[in-house]
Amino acid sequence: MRILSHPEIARIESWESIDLVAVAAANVILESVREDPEAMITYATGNTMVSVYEATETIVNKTDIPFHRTRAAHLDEYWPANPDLDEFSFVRYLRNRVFKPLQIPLGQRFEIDGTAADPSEEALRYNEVLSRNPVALAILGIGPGGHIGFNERGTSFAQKTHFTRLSQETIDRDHVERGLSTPENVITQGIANIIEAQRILMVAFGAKKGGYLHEALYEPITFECPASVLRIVGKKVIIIIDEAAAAELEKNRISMTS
């Protein structure tokens, strides 16, 4: 493991693998945990999470750590999006990768209704869950435009859940790259929610993520790239990722130097 140095972030781990990134991951969660096992969580989804979460349930499951008391939210829901029948569903991969493996209650997840009828009212209610239970924990990935929940560029770093459209860049890495049918409206906390917590993870794999990474943390900070809200709060951040998104990340650092 590697600590990378950045000026305004508390800590940046660079591991040599997706699995011990997976697990250094967990362990950050776990620690939340530990200090607070009645903690609200805010939960990302995608593919890079998986890993992160197998690890968190195989480390549990050898402990006797109280993911039963916790609390947990998620970051966003595609709309429509009906968890019993869309594989989609941002809610229903939490309810098989993190509700149920870590037995969170059913009264203690709070989710997002893709199935609501006005997504407007939807995210206006979800906003009072959050203002109701303070997140101790938010868990990140970044995304293309460094988008982090499904705030896209030019999202004002004030604004809170919502429903919105997808850029066109998203839609496509979804429609075109992963080849799904997903729709191209959302609910999603909003970068005013995402910051309000008390600690930040990011987790990223990959020179693609190392690239937005770049982006973010090197750039100016601005809405064009939402995650470049992190260094704002800087302090409060932990960013974990593997050598292939640091080497970009240091790649694309030393050009802009040279």
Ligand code: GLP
Given for the second form:
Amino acid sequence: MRILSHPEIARIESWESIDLVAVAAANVILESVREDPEAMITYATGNTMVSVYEATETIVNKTDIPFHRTRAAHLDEYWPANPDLDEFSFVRYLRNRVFKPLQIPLGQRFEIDGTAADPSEEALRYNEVLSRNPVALAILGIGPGGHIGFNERGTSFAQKTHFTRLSQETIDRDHVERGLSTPENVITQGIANIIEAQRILMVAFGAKKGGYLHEALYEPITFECPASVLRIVGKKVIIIIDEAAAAELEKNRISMTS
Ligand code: GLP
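Right, the form predicted on its own is done; let's see the coordinates for the form predicted in complex with the named molecule.
Now the complete complex, all chains and molecules, led by this one.
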């Protein structure tokens, strides 16, 4: 592992393999639970997090670190999405990969309801949930255009949980990676919710994500790149990536400064 230095971000770790990224990220999650057994944790979904949650479960099974008092939130959900029927539902993903394996009781899972008749009302309700349960750790991936959660390019950093339409870039990505029936509308925690967390963990691997991160970390801090907000709260941010992402981050940086 090597540490990449950045003037605003507290810690950037680059690991030699995706497996090592997953274990390092899992250890950050476990540290939050050790510090506060009732920690409220915001979980991201997506392909990146699959190995992170598997690593977390493996360590938990070996060490008996209890999750049964923790509380769980999530970043975003498609709308409409029915976790019992729709493969693409993020709630379905989290129930299967996080909530059930880590034995987080039903009453401590705060799910965004993708079946809500009025998605804007549901966003308001979720915002209330977050204001009553301050988040100890927000786990993030990064998507097209540097999106975090489903906050696309142009989203204000003051935006709270809201109902919105995805960018064409994300819709195209979803159709390739998640299937043609994936909805084009979503409910997402806003950037204002995300940056209120006590600690923020971002995980990314591969060259494409390295490119998104480069824009976020080395180009101007602007609503046009949602992940660039992480530099404003950089003291509480840890970014864990692999060498492929790091190479892209560093290559671009050298070409920018030369
Ligand atoms: C998705 C989700 C994010 C996720 C990101 C990366 O669209 N809204 O919560 O972190 O994009 O997803 P993946 O890991 O599948 O590339």
